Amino acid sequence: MTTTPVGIHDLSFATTHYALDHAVLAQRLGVDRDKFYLGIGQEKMSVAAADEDIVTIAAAAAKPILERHGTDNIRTVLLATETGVDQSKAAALYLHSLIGLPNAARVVELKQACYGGTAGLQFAAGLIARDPSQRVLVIAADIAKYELDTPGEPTQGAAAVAMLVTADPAILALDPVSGLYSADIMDFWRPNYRTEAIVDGKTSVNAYQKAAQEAWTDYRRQGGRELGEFAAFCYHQPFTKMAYKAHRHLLESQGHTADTDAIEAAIGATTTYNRTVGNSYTASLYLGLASLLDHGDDLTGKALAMISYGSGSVAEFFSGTVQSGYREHLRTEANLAAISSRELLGYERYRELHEATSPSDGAYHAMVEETRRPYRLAAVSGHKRIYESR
């Protein structure tokens, strides 16, 4: 019996309307930039407008499928997000007045830390598996915020991706095997009292390298392909310069020569929109992705490495083979204009809108009205979010 294949369709990505550049980061701190240009691989970070949320954005992500392809059959709708606006209402719900998302629909919000897109992309394949004429609608959001003056604060970014998952998919189709693997463990979390995560880096990083590793050998043990048949590796990236330790990592555990050049070949071609957007939390391991497809070489026929990892921690290894006719399904010039039409920010604009707090009172509150992207976050007037479309 032939299974139909299932996996990525289309894929669509936004960011914020404002960015940081880490020289102005640098300066501020009395360091080189290259501490961080080099040092963690990040030239900038996407920062969010007053009036932008991860609502606003993964609807900015989503409007360019739906526009492409109708709601016709979308019948599940899955938000990964680690930055959720509500304790119990799906931020996913909120979608429905601004990009017109049907009301025949399950629509549920999945949280956990990073790794949270990827249990979407999984539970939609799943889904469609099961009746090949559904589609799903995945997207994952986050705006990832440390505190200030911490080893965290580099590491921030915005960004959502959003991708159509279907039978018969015109971009990636999912390999059946996946490995994976959980553990307990306290590397970053952040608790409901809080804004800022907490993050242990050494044992974040060491947890992350375990988790990769772990998650390969499961893979394998299901019948997973070698290493070497892939032609690139795409993997969670909370700063680029961590998917260049995971991959190293990984070969050297394998008993595989860490050679730099190919290293590089392996992955760098991932790592070109990460490098200037920032951490994004569950939307990072996509963003890699999207940079695969708009910068590496044709990858027609060709296996696909796909590393997820979540803090606490959750990581799966699984893998895909990039489609015939791909490229005419890419979004390259919208993704390179998404970031670089950002407007850039100065120290003290940045610092406020950090230290910026939500409404708490119920009484009405207009916000600034900053950005420039599709969607905006209006007001808040008691205790609800007020959302609407430019």
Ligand code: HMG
Contents of the next structure:
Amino acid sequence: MTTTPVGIHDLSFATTHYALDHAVLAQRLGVDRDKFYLGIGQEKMSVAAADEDIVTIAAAAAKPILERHGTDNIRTVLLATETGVDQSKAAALYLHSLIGLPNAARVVELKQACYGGTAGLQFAAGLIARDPSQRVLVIAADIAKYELDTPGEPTQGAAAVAMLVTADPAILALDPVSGLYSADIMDFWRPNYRTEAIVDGKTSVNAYQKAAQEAWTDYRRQGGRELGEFAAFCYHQPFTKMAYKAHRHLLESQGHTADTDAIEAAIGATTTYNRTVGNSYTASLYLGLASLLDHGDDLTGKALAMISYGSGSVAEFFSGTVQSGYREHLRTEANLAAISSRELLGYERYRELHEATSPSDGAYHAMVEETRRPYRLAAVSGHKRIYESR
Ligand code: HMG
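Alongside the form predicted alone that was just displayed, please also present the structure of the form predicted together with the named molecule.
Next comes the full complex, and the chain you just saw is listed first.
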């Protein structure tokens, strides 16, 4: 095993063309908007246009990484999603051709609810430990969708995060130790015949907290750092309040006093993007990392805790060290622009988009041009998805 540091060399995110303000949803549902703004910590959520899907947002996230670093030695592409577009063909293959990746590559889709992106990152780290000259492109992309007029509805959202994983990374070097926890539970799932997830909300919140705590226990058993060593804690954020709840639970389980200011200092900067993007499942944890790096104080040399949770369920507690000079490699301006350039939806159009179904009759269906993002789904024809660059 090599001792070369391995981790995140570049990180870029993309989101959809549209967003819905939670005040609009609150009015429709007849609840106080502060239930969403304060109670779950969500102000807006990204919503996909009819000509967007996880392939188009994943490609938009990955494109700037290839523009900056080229494609040499990218021999593996891992796309994690739980909202894939095909039961057989990897969504990563559409992306592979859209953004011009080399043919000499293994291209795979990964799934385990919101945990899939972390599986991709850890598998990538293993491949690079075997051959440090290789680089792996890991993309986490999801569009979170629950039934209309249900408690899950305000916790929708969409985003993709692309990461270039390499030896001697410029942003975050991963510690070799990880804490793991898996348990077969039914807190959130989506059978193949459904487009919307089924969730037992309260069970899922408790399952998340227990899994995070168990993963932490395993992390310590494996020789991981102590709680006090971390400058910040980056949690999977189905809604931003969940990160606060989970952190408080973790601290209390370890006999620490859960002081509100200390929790804010540990979590606050990780929530800025998720608060306005919503749940992006596999991408959510890494959107939290982008938010922390873009908004936190100077983190050079500091240790970060990363807590990944995917319903069903798998959790991983892992960690890393922020690298010297990392700020020169961030994409803060582009990240802020991806959010601020979204078009705000009225309720009726949001509902139409939510209720629209994918063409499934095999005929030619051109998609109405809506998105102004770099890639779009142009048509579905003969059961094939046809993408184009804009
Ligand atoms: P709910 O029943 O609508 O909300 O469901 P509530 O009544 O529990 O209220 C939420 C909070 O708002 C409460 O605060 C209220 O007090 C507060 P808390 O007690 O939790 O601290 N509140 C207000 N605050 C200020 N002003 C007001 C006001 N009114 C109420 N006026 C629930 C909430 C999260 C359960 C629901 O949205 C849901 O089911 N969401 C989907 C499931 C989910 O996100 N689960 C998270 C853990 S599982 C996970 O993270 C995995 C996942 O990402 C999927 C994957 O892995 O693939 C989901």
